[in-house]
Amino acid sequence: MPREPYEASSFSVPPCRIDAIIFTRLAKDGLVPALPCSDAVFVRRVFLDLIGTLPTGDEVAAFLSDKASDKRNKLVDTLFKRDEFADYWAMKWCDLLRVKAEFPVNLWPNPAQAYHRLVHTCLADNLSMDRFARGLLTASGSNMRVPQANFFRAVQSREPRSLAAAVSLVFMGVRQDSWTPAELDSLAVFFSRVGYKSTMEWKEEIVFFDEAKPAAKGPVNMPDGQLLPVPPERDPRSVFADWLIQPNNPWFARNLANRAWYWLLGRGLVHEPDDVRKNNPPSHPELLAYLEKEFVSHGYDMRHLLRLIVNSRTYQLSCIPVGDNPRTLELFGAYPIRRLDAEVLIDAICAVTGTGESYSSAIPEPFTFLPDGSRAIALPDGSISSSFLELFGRPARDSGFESERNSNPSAAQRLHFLNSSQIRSKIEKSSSLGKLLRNTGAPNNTATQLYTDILCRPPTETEKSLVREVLGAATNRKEALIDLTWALFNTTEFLCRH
């Protein structure tokens, strides 16, 4: 029997070619997958995913009031419109590439802002991914006026050995130490020639393909084992963008199918999904390759990929495995409970409330102060942050690496959540809650809006007689109702994605 109300009796999806690898692993370790989401889990979960964003009250129960046996799919494709999808691919694809004003990079404000810009115009075209891979690689030119030159720039050092490890990493999910000295100094050579130049403006800087440095002396042995020529008049790193992004390469599409399963299901086929190395196969090839394969016949389309995941009956389980075996998480067996991003969690809280937050720069540059009620996920440049952004674990972005971002749950982030002034503040300057202190009656209709706006999902039974129950016996409704909204933000519930 499905337990009320995260699970459902049956798939609302027919089934993929994902599925059968996932399900047919399962079944080969002995493991057997949970049931199928409710209505209301998968509404909540895929806004979180995709958009990084809250569904409203009313936009759950007009998901939930829907008949339409296809309505999980025409939302998924809904999403993919909305603003909100540019700006949380924008955030994870800013960690990566270390979008930060300041120290240790030194992107500086205005460059940062250009950068945060191209990328997030990049994601809400929907660019295809080898595109916008060989514009970072091969840029040349102003920080300010060729947002993609910033990409060699936002590396600590620019040393060729340093830049190849930046790229690697993030193109192709290699670290700097999983290379032999020879394959680093092999991919060094083609950012060799890397050159950078001030100008009167500023903190302007041109970068340049710098033909005065040495050129290449010969062929160049890949990590395929392939010898890549490197013309002395061609700029190389326009060499090894041809070579890297070849529907044939071993490395790249690979390493997007990868992080693209890792951010909707928690953990990578290849985890750490930056971690890609010998001795740290795939949980299941089968499905990586076929990842790999879509993505490629398709254009290197993002939208595409994260489409045939959040479609899956995989992606759609419930978040209850059956057993206690720790296998059946591992092998996706169950969808992964784990806490919302610091900016998903503020903006969520922010978005049910009705209140904003203020952002801004420690150090003082120009244009580091946001206006209030700016939101987490759209801010431009790691620098510009806020205490409980740096509490709950926003990434410094001073690496690259998805680590980063620590979404562990510790003793002081609950104590914020139970105690702190914060979040008792925007409870009391809640727009809903004075709706809710004007509707004196129907205590049902209080618990179904609490319910429905905090955790997305209609209260059950037990939960109504509760809220009447406490309402009843209240003597200051007002406190009544901030306890209880108070309660419902501490629960995993709202803190995670489930």
Given for the second form:
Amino acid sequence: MPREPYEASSFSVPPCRIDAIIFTRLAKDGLVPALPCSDAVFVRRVFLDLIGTLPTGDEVAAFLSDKASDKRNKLVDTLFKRDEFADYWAMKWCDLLRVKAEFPVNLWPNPAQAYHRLVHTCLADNLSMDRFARGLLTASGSNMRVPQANFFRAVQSREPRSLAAAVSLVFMGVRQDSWTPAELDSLAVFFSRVGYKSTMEWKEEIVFFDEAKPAAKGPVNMPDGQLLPVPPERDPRSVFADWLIQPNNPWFARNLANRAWYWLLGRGLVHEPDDVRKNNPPSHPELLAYLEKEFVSHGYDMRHLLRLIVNSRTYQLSCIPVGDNPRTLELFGAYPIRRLDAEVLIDAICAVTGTGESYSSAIPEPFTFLPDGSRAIALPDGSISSSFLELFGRPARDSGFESERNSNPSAAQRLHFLNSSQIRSKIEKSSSLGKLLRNTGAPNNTATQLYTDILCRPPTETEKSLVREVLGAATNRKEALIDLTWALFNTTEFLCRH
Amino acid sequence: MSRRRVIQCALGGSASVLLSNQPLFAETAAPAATPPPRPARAKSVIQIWLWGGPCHLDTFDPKPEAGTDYCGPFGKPLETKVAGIRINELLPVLASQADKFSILRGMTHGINAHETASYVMQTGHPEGDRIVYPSVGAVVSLFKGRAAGYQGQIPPYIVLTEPQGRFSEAGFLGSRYKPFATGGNPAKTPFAVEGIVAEGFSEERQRARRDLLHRMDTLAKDMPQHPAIAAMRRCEDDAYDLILGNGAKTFDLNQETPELRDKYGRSTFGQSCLMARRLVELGVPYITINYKGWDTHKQHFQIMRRQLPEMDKGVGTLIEDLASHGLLDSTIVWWGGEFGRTPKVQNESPWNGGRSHYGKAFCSMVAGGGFKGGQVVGATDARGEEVASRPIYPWDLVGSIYELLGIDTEATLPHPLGLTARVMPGKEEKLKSGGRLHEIM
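Go ahead and give the structure of the form predicted together with its partner chain, now that the form predicted alone is out.
Starting with the chain above, the whole complex follows.
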């Protein structure tokens, strides 16, 4: 029996190749996938996963009342065109690229903002990922005028081996320590002629192909067994980019396919998603190969990958697993419940309450202040922060590892939500509370508004009667409404993707 | 599993036993604390962090003989209780306690950028290439927190009142070793510690609300066993233990006499110092007081006239009060910022009498926990511009603090990626060093 309001009795999308692989694998272990998720769950889930933003009450209502059979696919396509799509994915990419003005990366504010803007534009324009990567890997020029050039500045050490390690982590999903010293030395050859020089402009720095540095002594032995010639007159970085971005390269496309899966489903097919190595095989090799092939054959189109995944039945499972075998969750037999990312969570509270936050960076001088009401997912620079974001595990952007983002719950975070002045004052000032106070009509309307605004779904009958009971027993209507709002903010459903 | 254990896990102690079967919410396990190399003298640390960089010449290293180009209007330093030690004329309370603390006049690292200097001072590690080390507080909460038997309800690493925010305090140890920042203002009643003390909410309403939350949490009611939901629930239980338990009482400064509160000064800083003493009494191993306002590029002397007396009352009274409670022997008080300030006053526009960043020579102060009092370690030249004798590098100071706490400075720290990271830099790093502060330990 589907559980109200989270589950539906049948799928809204046809089965696809992803589902065949996932469901077969589950069956092999005698495990059963969860039921399909309801429309109400889907709309909230796909908004959060694709644009890091809650749907408004109107958006939820429009989706729920839409009778079209392909409404889920259509919704996905509209989300790709939203500004928040680029905001949210730029945030993720800037985590990996360590876009941060200050310590320990030290990009400095202007270049950090230019770099973020570039990433944002590439994502908004859906630039193919091979061109995106090539742009970063081969750029030369000023950190302020050629934002791509910051790729080789967003590192703590400019030694060729460190540059190779940074490239390998982001674009190959391989950690420095997974290479043998000889392999790392080979990769380092391609970054041994990166030059840096300052200019008369304050904090400007030029990244360039430094022909004065010694060229490779001969062909380089690549980790895939190829012997790659590096002509002395060519920037070795572009030789590397040519090698990396070719359809049969075993790392580039696979890494991005694996990360896309991880970003949407909380666990990489190779897990951790940036720990590709021989003795860490994927849970579903066939699926990873399929996603990789699709990605390459569609011109390294990231949206194609995302679309394939979110339009699958696997993605559209409910979050309520069947049985209590933990393998069900590891094998993607239910949608994973995860606390909202720090930025998404504060934006959600601000959106629901109609309040804003102010963000600033006290370092380096001169300080950076963003206009009030700026959204956290759109912050351009890791040095611009707030205590909320720190508390809820926003990555420091020190290392570029996916695990730097910590979305685990903690008691300190719960204290903040249950009892802090920040959350309390947002609830008290909230525009929806004002609306509820003015509207003294039927308690059922109150329940509907509360649930749609905060949990993005209408209340069930049980929930309506609970709200009726609370309001009926209240001596102070305002206090009761505040308590109801507070309680909904503290539910698992609000705090998590589900 | 006991309730105590649950709290310990969630509030940033160690031992991830609880979470080990939950892939989505699992964290890397902390190591067992290595046995200390020698018995610990100190149990707690109060770090008084003067954010921005206090001027050495205008605090503990006065240079009246260098003339007003250097000492500005502060030409008459105070003789302290210890013959031969002089400090700034606006620090009479500290002067009366000079037998209990030691001044480190040989501090140096040569870094003039806030961010990097803060990192180096607060971690005791040089700026590295790919490892971001945890701050001293995070290391202490790793080795002296839950794993070492700290049983308190209050988290082991507290910041009064705001996090410093200049670098990630927990470094690679991850967010469970971040400090708990109180927020609020201890000079106000009540001291509204963020999340623990909610003004105007009775205990009865708190309980009623919690009950309401449980009734409304439909998804959690549907599957309480789900690992993600169970983890959320454990965090909630721990949070309520603090809200409804002793947390609120701990932070109630009205339990102290008005006379003592006055003596500390009714400023946010003064009352933070008093709060720190209360936390030490409860056994909290590490407390940082973040004291803003020392980055005085302009109006330097006006600000010093206002701020030095406030600092003096807070720190001086804290040392005296710790001693009279018998706590000074087991508590290290560590005073300092990320660097000093330009010894020569910048009288030119736009500074018009300010001082800039200065990492080449500056001072810190330590008291208690096994540090002797009444001593001066190191000296600067006649103008406070260079270290003239006995240099003290950040790792010399931080290593000394760890020694007194009984933390093995050779021990490895748990790096999530298995990289080798040690409590203090090893000899192979060939750092310049003046040696640990054994002359005052």
